[in-house]
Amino acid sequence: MHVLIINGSPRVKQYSNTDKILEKFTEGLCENNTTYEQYEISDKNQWEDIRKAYYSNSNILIALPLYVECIPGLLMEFLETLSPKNDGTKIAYILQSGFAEGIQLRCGEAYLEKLTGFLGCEYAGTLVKGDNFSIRFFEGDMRDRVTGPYTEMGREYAANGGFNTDKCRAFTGYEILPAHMRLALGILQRTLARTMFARIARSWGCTKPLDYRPYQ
């Protein structure tokens, strides 16, 4: 099987969490002699090549981040340049987000299923996973702990041609976090996470506190 992979993140590869997820996913994908070609929506110079690959491939995987219930505008802009295929092409999706709960991504998942129909293709499922916000801030083993499980999902996709399996559905994790975890995360957000975000802001040249409200 040969797969066209489209990284639908608007961020360039260096800063794309989606790209780092795909690095691990494709490791598992290729273990079963599956081949792939990958393109980046963030590079508009690639758009013509992506269109050609889209029309010539029958197995397509689009990986994308969810931004507050919406798929990235740059990806939508590209998809609007395509015509329906109606030739049995299958499209699957990797939908990732910083939101920790699976329920936060279900609206986006439902839209992607409808989108597949608009493109005249068959829906091969969506791999849904949240809690990925910090990937690009980690290195080495810390990053691998977050992205490593996607290697197994690459094997699963290669074996089944999509994500419509119990293993893929279980990969999402908690649909809604238990009350004690929500409480712990709230405390963490107000303490350690706030300190980390402030440190990142300073490294980007920010001189005002995170709660600065100049127009209040």
Contents of the next structure:
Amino acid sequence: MHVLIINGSPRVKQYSNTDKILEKFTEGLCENNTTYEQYEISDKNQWEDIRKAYYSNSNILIALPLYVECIPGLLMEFLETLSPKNDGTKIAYILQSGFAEGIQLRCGEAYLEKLTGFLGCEYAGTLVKGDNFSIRFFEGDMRDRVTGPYTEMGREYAANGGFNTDKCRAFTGYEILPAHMRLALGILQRTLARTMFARIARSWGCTKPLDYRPYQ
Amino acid sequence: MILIVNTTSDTSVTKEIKERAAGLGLEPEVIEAAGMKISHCIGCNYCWLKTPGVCSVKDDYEIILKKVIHADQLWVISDTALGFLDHKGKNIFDRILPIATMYLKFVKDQMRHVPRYEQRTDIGIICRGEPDMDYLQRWSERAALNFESRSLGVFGTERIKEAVSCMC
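Alt. form predicted together with its partner chain, vs. the form predicted on its own above:
Every component of the complex follows; first up is the chain already shown.
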């Protein structure tokens, strides 16, 4: 099997969490002779090549971050340029977000199934997983702890041609975090997390408090 | 304040809204955004972590953002693509991120960003074309959760009278 992979993140490849996820995913994907070609929506110079690849491939995987409950505007701008295929092409999706709970991604997931129909293709499922915001801030083992599990999902995709398996559905984790975790995380967010965000902000050259109101 | 952002090139919609709103004694502020330079969100996170509240993309969206933080209602008029808002309509929502902070909290049982401002802005959508209305209603309600506000509904251009009746 050969797979066209489209990284639908508007963030440039170097800083793209979705790209880091795909790095691990494709390790598993390729173990049994599955091949792939990957393009980046963030690079408009690639759009013509992506269009050609869309029309010539029958297995497509679009990986994307959730933007305001659905797909990013830039990815929509690209998709608007495509015509429906109506030739049995399968599209599967990797939908990722910063928020950890599965429920946060369900509205976006629902659109992806509808989108597939508008493109005249067959829906091969969506791999839904949150809690990915930290990827760009981590390196080495710390990053691998977040992205590493996607390697197994690459194997699953290669074996099944999509994500419609129990293993992929379980990959989402908690739909809603249990009460004790919400309590602990709520405290963490008001304390240590704010210190951590402030540290990151300072390293980025930020000189204002993170709750600064520039327009008031 | 009622803010209306028209991302389509059809100004007859905003003309009708203004006339109907005037009949109700309302004077919404209308931004014709079709001719404005409004790019997509590039996901840089600068508005959360480098220049809090300020978007790194320097274009005409700042005009809208400065008004949104004082608006009781934001209505976006959008063309339809692939059953959803087209990219111009979606960009208006994607670029609104600076009104949230990096800080997180739980609202009921789900995590949310802590809002940057006191103002809460309800959102309404007026769509040209043939969107998947049921889905857009669901999306609008979810999107409003992110602003700690409520969805005013999704209306086709044939239902402008109903949409205006929700402007108050």
